[in-house]
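To begin, one chain is listed below as structure tokens, in the form predicted alone.
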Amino acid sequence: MFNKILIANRGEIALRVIRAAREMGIQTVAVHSTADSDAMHVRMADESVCIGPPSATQSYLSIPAIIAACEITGAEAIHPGYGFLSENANFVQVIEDHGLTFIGPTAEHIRVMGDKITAKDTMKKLGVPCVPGSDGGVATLEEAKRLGEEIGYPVIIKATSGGGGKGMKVAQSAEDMEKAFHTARAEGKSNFGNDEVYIEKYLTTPRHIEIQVFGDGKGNAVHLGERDCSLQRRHQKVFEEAPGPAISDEERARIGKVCADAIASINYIGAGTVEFLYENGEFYFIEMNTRLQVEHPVTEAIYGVDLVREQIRVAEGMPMSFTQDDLTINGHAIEVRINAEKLPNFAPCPGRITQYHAPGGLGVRMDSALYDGYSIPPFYDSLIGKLIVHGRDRPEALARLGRALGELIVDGVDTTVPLFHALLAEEDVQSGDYNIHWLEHWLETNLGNA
């Protein structure tokens, strides 16, 4: 059993590892930059280091910032959340070549899954359903016409080493690739350092259908049912359940069992999560995530499991304390993400809470790093805190949501929280009608913003 951990990360999932550790009677390390000095995963670990400066770059990116904590504290193994290092296999290496412990996958398989084409190529061999596309890296707009024509638009250009909807394209015809071809080679070279693209179909409504897989890097692994993410903005999710409104109980134990042999057969270790666009009864990969997922407590909620928990217990080399057949859903789950934007614009609004309170209640979960005085910094993420909510079925879910919201005080700055309550008035949402353009096309209509 580790003695210590560190964790790699700020804010809500930070507390979220924390919680978990001393849960296992192990000593946390918070790690944070001079901006986050006050934070409440600072004050809530048993050691905190700070590691630099406001600046990302400078502080919870710097490999040996994070390392050398490592040393002072004497922490033997390194948690990294989401977000920041948590999909860095480079940081994985050195890890491991200083004698530690990373809680997650092995560094080729975060190499391997951090290559969309690899990844897709991988999955492909694998037996996972991929939407049509390009074989590999597309390099020239001759070729990327060519294979617009075979596909048949219309086709999105995706950076290799895209994410966050950055460097992805969409072509609706002959005459717009041109365009979107060298934006999304720009952007991919702007915001990740290449400018290689591929080509896939483009589906027209599809769902975003996730699958939350874990493994014990022994050739065992299960799947934890769907969770479905099509509520987006700008290819931002903001709006999770489980299980899927859309998915019927046979094409859940198909596709789990699918991802599950899948990651099982190349020996993968810990939390993943195997992403598809979901079509007409038809599932298409389109990535793997590498690491535990913002949404990760509604699978938590209907599983009934700890997912940290048993991330830093494979880590420590212990069997998982689950097998497929022990997982059996129980009820519904919802989240919302709670941001400090203003809207419509979604403009970032960080500021000092000048009063804050949580919903509780039976059924209800508020992820949050946020107490009444905290000054939420400019330099991060806007994300504050997460609802999640669990009913016996999804109607008593949304009940609970809309009066969830109702009880929660931010005070102070503007959030997004009068988003969700709109939302829930839909008849769409309230029947899970939706598909991942509809909250585009919703925020148009009703805000004037997508």
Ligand code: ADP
Given for the second form:
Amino acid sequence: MFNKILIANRGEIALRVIRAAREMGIQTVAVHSTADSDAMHVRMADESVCIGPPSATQSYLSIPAIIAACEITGAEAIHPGYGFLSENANFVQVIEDHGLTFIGPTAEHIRVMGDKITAKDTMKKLGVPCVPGSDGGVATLEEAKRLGEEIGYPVIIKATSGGGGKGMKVAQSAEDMEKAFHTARAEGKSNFGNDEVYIEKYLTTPRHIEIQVFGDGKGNAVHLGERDCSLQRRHQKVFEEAPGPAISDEERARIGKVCADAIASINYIGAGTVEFLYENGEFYFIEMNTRLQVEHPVTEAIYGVDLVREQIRVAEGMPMSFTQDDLTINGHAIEVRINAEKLPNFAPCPGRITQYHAPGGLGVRMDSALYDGYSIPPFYDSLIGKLIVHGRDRPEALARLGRALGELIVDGVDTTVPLFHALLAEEDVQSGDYNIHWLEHWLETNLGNA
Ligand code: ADP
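Moving from the form predicted alone, what structure would you give for the form predicted in complex with the ligand?
Okay, now the whole complex, with that chain kicking things off.
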């Protein structure tokens, strides 16, 4: 059993990991930038180490500073949270070279899945259905145009190293191809240092369905059903739920097994998410995330498991604490991402919180690092909280979400809370009838937001 772990992250996810560790009797070390000296994760951890100035590149992304913090405090393992270094294969390698443990998959698995072309290729070979598209990278505009005709427009050009919705461009017709191809390459180069792109059929009415998988690194793996994350703005999720309103028990069992078998066969260790687009009853793999996802709590709610605890267990070489047969769904859960952003344009809105009150009561979980008087620094992303509700069924979860949003008080900065109040009043949201483009259309119509 680990005695002490270090959390290489900040905000709500750092608290999430500290809480799991504490319940397991494990000591925790927080790391922080100078901008985060007063942050909640620093207060809540057993120890903390300042690892650099505000800029993330010099603090939360500084591998030497994080390794040094481990050595100073005697932490034996590192949990990366999500974002920052969580999908950085080099980080995992350095951790292992220092005789420490990374709480997550191997460097090799991160490398394979981090490159979207290799990931797709691997998944295809493992029997996972993929979006029709190019076989690997597309090097020239001529090839891109030829493929556009072959696959049929619209198509999407994607940077193989892309993430967070960056490096993706849609070409509606052959005329769009030149611009889309060059822009996707340029975004790939400037954001991820890699201009390789590939092409996929652009699906016009899909839902975003992702399967939570979990492996022990010894050839055993399970799936924990799906999450529907179709309500997105600029390819970024804002509202997630489990189970998916459009997925049947048979479909879940079938696609879940395909994913669990695939990751078992590569001895995958820890939590992972296999993302699909789902249209007309078919699943199409788009990418795999080799980490804990922001939206993992909806899965925890309906399956009654602690995914972070499981991550720590398997990293220690212990078996998973459940088998596929132990995993049954109880009710329905919804998460909304609360960002410090000003509507209608979602402009980041850092600043001082003058009053904070978290909602409570039956079936309500608020994962947030806010407190009265806290100043949200301008240097990091704008997620300030996740409100997760759990009910016996979808209507109960929706009613509970409305009730909990009504109790939440965040004064001093603008937040995305009004968006969720408005969405709950929509018939399509109430009935679960939406695809990945629904929210963009709604924002355009209702907020004039393009
Ligand atoms: P990222 O790594 O940037 O998150 P993904 O490949 O996971 O990129 O795609 C993010 C989102 O972009 C998807 O949830 C979906 O909304 C949209 N998208 C990706 N591929 C396609 C496609 N082939 N057709 C239509 N939409 C797509």
